[in-house]
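Form predicted alone, single chain, as structure tokens, below.
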Amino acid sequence: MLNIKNLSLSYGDKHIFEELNIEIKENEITAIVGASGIGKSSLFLCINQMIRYEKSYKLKGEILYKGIDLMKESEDNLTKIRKNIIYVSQQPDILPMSIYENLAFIARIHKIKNIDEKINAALEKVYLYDEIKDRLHTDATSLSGGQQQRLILARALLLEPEVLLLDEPTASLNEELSHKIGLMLKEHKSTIIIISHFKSQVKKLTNNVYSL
């Protein structure tokens, strides 16, 4: 699904990684582990090419998505491709809208049909629907940190991407919810790359582990 070849990234004089090679297999969960600040989140920005919006960066190598080198694609093409390669940040990117509109707004942009049905299904998948079904039209920023984290995960699942880039997806969740979300991801039919500091989670969920 993804083949990263000889990838080198630097910001100014600071080298983040050099000659990085990673193969991501389709419909498997791959973990990226390593110390804080070593470049795991930067790698995700490279994969979905949002790195292009960073300042003073240098990037060399290849990032092949189903044989297409993303580093050579135009921004117009990347806009379409990013629907299939979605990055869910550790910090919830909540839109200044209602809970419902945080999902519906994205769904309308991507012309998804049966929006209400699919929104409910996505919220149920992340075990959030029962908690917020009576306040879908209230401000999304009123949700707790763990609820916001699940909301942006639901928003990603709503688009049915081929590749999910998940940066500490259960960091704000209690042990029970973390376990449930982990099982959901394991059963979810897509290619998942996960950053996690939880060794037990990596061991239980992943097929492959790369250490930076």
Ligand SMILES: Nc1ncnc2c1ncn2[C@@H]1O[C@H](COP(=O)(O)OP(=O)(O)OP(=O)(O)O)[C@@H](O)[C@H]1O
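Computed from a prediction, not measured in an experiment: that's the story for all the values here. Only residues modelled in both forms are compared. Basically, rigid core = biggest C-alpha set you can superpose within 1.5 Å across the two forms. Positions refer to the first chain, counted from 1. Compared with the form predicted together with the named molecule:
- Positional change of F198 between these two forms reaches 2 Å or more at the C-alpha, relative to the superposed core.
- Shifted region between these two forms (3+ consecutive residues, every CA moving 2 Å or more on the core fit): 198 to 201 alone.
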Second form
Amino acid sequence: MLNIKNLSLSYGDKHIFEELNIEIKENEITAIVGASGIGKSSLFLCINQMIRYEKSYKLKGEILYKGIDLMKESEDNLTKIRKNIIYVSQQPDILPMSIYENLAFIARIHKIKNIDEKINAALEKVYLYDEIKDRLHTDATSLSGGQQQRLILARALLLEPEVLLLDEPTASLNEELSHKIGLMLKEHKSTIIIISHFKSQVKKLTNNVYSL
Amino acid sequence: MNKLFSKLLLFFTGFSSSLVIFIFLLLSYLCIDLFNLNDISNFLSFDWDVEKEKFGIATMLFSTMAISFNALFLAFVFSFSICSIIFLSKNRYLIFFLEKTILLMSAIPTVIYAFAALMTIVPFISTYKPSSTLSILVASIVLSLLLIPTMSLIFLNIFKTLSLKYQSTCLNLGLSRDDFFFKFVLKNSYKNMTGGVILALSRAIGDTMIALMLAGNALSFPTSIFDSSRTLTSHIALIFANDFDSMAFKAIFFCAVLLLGSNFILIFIIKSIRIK
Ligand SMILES: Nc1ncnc2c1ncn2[C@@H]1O[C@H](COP(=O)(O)OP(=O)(O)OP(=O)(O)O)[C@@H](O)[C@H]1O
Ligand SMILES: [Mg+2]
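Structure of the form predicted together with the named molecule (previous: the form predicted alone):
Now the full complex is given, and it begins with the chain already shown.
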């Protein structure tokens, strides 16, 4: 599905990682673990090629997605590919709109049908629906950190991408919720790459673990 | 040190705002003293004829509005286009050129625009319409050149702030740059853009040099954009009245109050847009 070959990244003269090789299997969960600042989030930026918008980076190697090298793709093609490789960032990057619009805005752009049904389903999946069902049309910035994190996860699920890049999706959730969302991801039928600080946490999710 | 600084700041803010309020109160007081209802109905008529004791400034008010709104429309079309190109273009040289041009335009004094127009636009228009030399049209076009940098810099600032904050999020979710601009940036900036347009409008109403040099200053009511006409600001500059008790002085004073009042209203509108 996704094959990372001999990937090296540096910002300026600072080497982040070198000669990285990772094979991501279709419809399985793969975990990336490693200490803070080691380059886990940067790896995700390489995969969805948003790294192109960073200053003074150097990237070598190949990122093969269904056989095509993403590093050689044009920006126009990448725009289409990014819809299928959704990156859920570490900080909840909600948009300045209502909770509902945060989901519906993206859904409309991608011409998703039955938006309302799908939004409710996505919110159910991240255990957010009951908490916010009667304030869907209020400003999303009024949500708590953990709620915002689940909202952007719901936004990603709504688009039904082939690959989900999850950057510490449960960092600000309590143990029970983390566990429930872990189970949901395990049952989710798509390719998932998940970043975590702790090996122990991801062991429950998958056996494919890469340490950076 | 920090405390001292903020106290100083508070003092100066308080001082300057109370000064503005004082000026406003003084003007209001003078108005009550100066004008009676008869005078005001005289001022609000369309004829200015000192011999006949007619001091109507409604024509000038109309000309001010005509020139300001024409200029505002032209400036909006150009500013919006320029800013969209800067935002969407992939050609770095073009972006650089446009950005520097806007900055340069904002630094050119109005007199120079007016002189340049006298030598270019004015003869150009009169070859097509020989009866027309200095007119509302000429003043509007040149005034729009004055407004373009103001408006463009505000628009660009709005676009850049939004894209700095939200571009990576939107592109992450599979939006193209065009989608991001047309479906996100524009939708989320029309309020602040309205603020920029109103700011430009207050600049247009207050401008004196361009109107004085290019609008022709005729006292008659203009019937087309090719007619010569006189704005409130030009009128203030052109009427020589130093006798405080004369009706002419009162009329000029009334012009000033109108200008100041319209400025207050426009700034109030901008503030109330921002607060919401
Ligand atoms: N745009 C950039 N320019 C220069 N250096 C950067 C840039 N982005 C990240 N870095 C640096 O690269 C290193 C890796 O950053 P990254 O965010 O990938 O770490 P991480 O493994 O995700 O850490 P964490 O677990 O704390 O999120 C860090 O030292 C960071 O300071
Ligand atoms: Mg990170």
